[in-house]
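Just one chain follows, in the form predicted on its own, and it is written as structure tokens.
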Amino acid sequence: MKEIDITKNDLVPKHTLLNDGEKLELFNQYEITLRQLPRILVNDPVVQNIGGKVGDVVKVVRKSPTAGEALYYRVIVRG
């Protein structure tokens, strides 16, 4: 059976993993900690597709009719 790449769907926003430097910059910029980020499950199909693991931070870029793009950050947690 052929696997479907859900990231190719227009309704799925772009997800990327942040490296350690980008995570530190994010925490300093917004004066937050990892525990203050919204969560996304490690067994989420997009997280599995991008190779995310527990503790990683995902940047989600959503298309917005008013802002052009809206950025969201989520931490990967156990499911």
The other form holds:
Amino acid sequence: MKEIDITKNDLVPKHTLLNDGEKLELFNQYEITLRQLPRILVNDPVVQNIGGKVGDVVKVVRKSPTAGEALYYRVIVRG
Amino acid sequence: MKVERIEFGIVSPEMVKGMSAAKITKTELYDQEGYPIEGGLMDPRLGVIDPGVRCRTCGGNMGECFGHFGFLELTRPVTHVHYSKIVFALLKVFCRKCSRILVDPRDMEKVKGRKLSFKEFVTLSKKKCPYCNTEQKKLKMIKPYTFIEGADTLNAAVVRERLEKITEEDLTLIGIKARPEWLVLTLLPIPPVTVRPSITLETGERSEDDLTHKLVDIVRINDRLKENIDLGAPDFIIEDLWELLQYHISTYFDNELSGVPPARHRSGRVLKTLSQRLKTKEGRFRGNLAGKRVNFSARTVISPDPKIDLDEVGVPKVIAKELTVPVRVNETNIENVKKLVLNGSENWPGANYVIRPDGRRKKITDMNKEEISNELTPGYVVERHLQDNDIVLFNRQPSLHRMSLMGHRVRVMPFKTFRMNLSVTTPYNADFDGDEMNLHVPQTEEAKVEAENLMMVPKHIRSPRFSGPIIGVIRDHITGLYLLTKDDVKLSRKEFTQIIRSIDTTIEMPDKETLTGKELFSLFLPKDLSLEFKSNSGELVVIENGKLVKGVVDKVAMGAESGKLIDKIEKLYGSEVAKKFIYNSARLAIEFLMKGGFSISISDQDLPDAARKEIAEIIEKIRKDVDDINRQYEKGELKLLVGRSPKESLNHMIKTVLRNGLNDVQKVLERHIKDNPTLAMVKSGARGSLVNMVQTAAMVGQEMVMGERIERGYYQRTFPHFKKGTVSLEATGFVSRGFKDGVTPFEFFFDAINSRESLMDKSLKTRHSGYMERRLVGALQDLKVEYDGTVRDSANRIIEFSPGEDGLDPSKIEKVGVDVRTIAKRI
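Please move on to the form predicted in complex with the partner chain, as the form predicted on its own is already shown.
Let's see the whole complex now, leading with the same chain.
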């Protein structure tokens, strides 16, 4: 069977991993810790695709009809 | 301090003893003089329930002392009913002789580290003890608290003995932290008297709480059991008494046990014991902790008042005298407040209480009102009656909306109902067939300001559900405006002056002898409003510079949940203007309708003979077409539809014929029915539809159940009056007559079938969606938009980084985008 690259699908928003600096910036901006972020499982297909590890933060850029682009951040947790 | 975790456990006998203030030994409650007996169930050391008495244990008075537990030493151990299931499971898993776990140590290795349920342990248990090789007997539990091993009954003492021998090591294995023998009671904690207060009746008689009654039974049987054992009574008597003690203690915990007759009061009433106090909607949790009674609120029947403003509420005087607002006395208001105090609590507008600067509350009576009013100085707080223009919250359940609770201005009125404007009936989903509504009075300045700025009715004209007006004009108001704004409506100077002046005394009178309906309506439009839209019947409506030039004003323009005109006015001129406009339009409609009166008649649905003939022809054609289709089907010549079986194709085709037939009938009706009041209501969208008219005047059409023609009932037929296998229209739910002419008994029954289905569907659907909504609210209720714009829950976790991913207010979203041209024209 042909391998399918799910990130190519129009319905899958763009997921990228944050580096440590960006993570810190995010935490400072919202005055939060890692545990207060929305979660995503490590075994989520997109996370596996971009090679995320537990504790990493994914930045999700979603297309929105009203906001243009909507930003969302999710922390990777054990599945 | 943060709560890290909560652990629930089982109270040990030592703890019961340790927390007790008294040992209960006596069955009597009071002595001859009526004082509580020490060692009785109303022992004075258990707390105070009478005013003026000090607690013997802690010295507190009635408000201060919460009460203290006592204990009763049970002569024989008794199983706790609510734990009997666990006890049974434990008995099955542990050896009857050595009380070691019956799981083979080798099996144990395999499952170590995994948390197993009791059930899994039971299945792992061996028939023979792996430690002492004792054969295990078959255990049975007879609900709710009897255990049987082999042929013998296991009494609680034996059970307790076995549980006592269980080792700590085995307990950690199955994940139990408490000692299992505590599940079998040896000491019974006696709740404080404050939990079961006795009431003194008017006759001076004392009436005890249900719990006290139950405890008396327990103590009495416990005593009897003890006596009999001391006397060396035969075993069966002791067994019986023991069983009775078990019964009383079990029903003391839960009086709704299956298989056990509930304990009753002398009068035959079932006693309300511990479990019954907690359970159900009226119980401690749902009734007293999750929901409480509210002060400064009122509830009564609602009724309509066409002359009250949208954001007003008529409050009965009796209620206004009961509800109060605290007013802080200062130099500016002292004279006013003094007058209120002098009016007393019986006369509106008056005041009920004063609060002195030291915090002491004083009730205002006719005796002391002069004295109090003289005493008033800045710093006093007076609780004055509700007055006109106070801000209150008005609510109707079910509160599914934020519009179900809105701010209104008070208008104190005679009689006993809350009065409201007809237009706010839509957001509350209220009618006046006996509906009741609640009213709440904000007590602080902050609360008042918040209500005024966020909750007032005008702020909710635009609904966030579909970013359009949810408040508009309804029923007769729509009909009235429709009839007024139709072409060729002319009013004399006398007529229009009366109408205008009854609504608004400030508006400038037009300098004309006659006014058309459109001109009259235009008087209430903003002077620079221009707008074009399609009316309910699809015709163009044109408004130019505040003048209605063309078309009629109907549901599309003014109706609740649509209202193009209201939408525009709210958008351009603000919610206060929109409110005034809705009010004026409704008044205008009513005043105009009252000029000539408005009523509908069954004769509105009369059809001329020509129309009847046409309809008969249509029905005849339907019959013929359906017969044709049926014949083709029987011969197998029917052209099948893609993806359908022959039977499905047949039904589909017949349904199509019937639907088209009904449509044709509707067209005939539209052509023939002359202008009449019923039609005016339908055309304006005020009430009723053309389908309703067709069904009354001409033909009801095909009755359906679950989207299919009716074929159920008897074997191969709908009624025993038809031949088996009849396929005719009459036998399958087709009603070829209208309600006005009357239907045949068969047709009537088919209609009843259909009506019943719709009724069931409706009630089922509301139940379903009500519960869905409840769960949704439960999941979202503590989410909050923080000042940094993020949506967070109660643990401060981020749920969304921007509300709804765009941070937009859904009530202010435009469906069509920005119309640059009209905005440019305006500027």
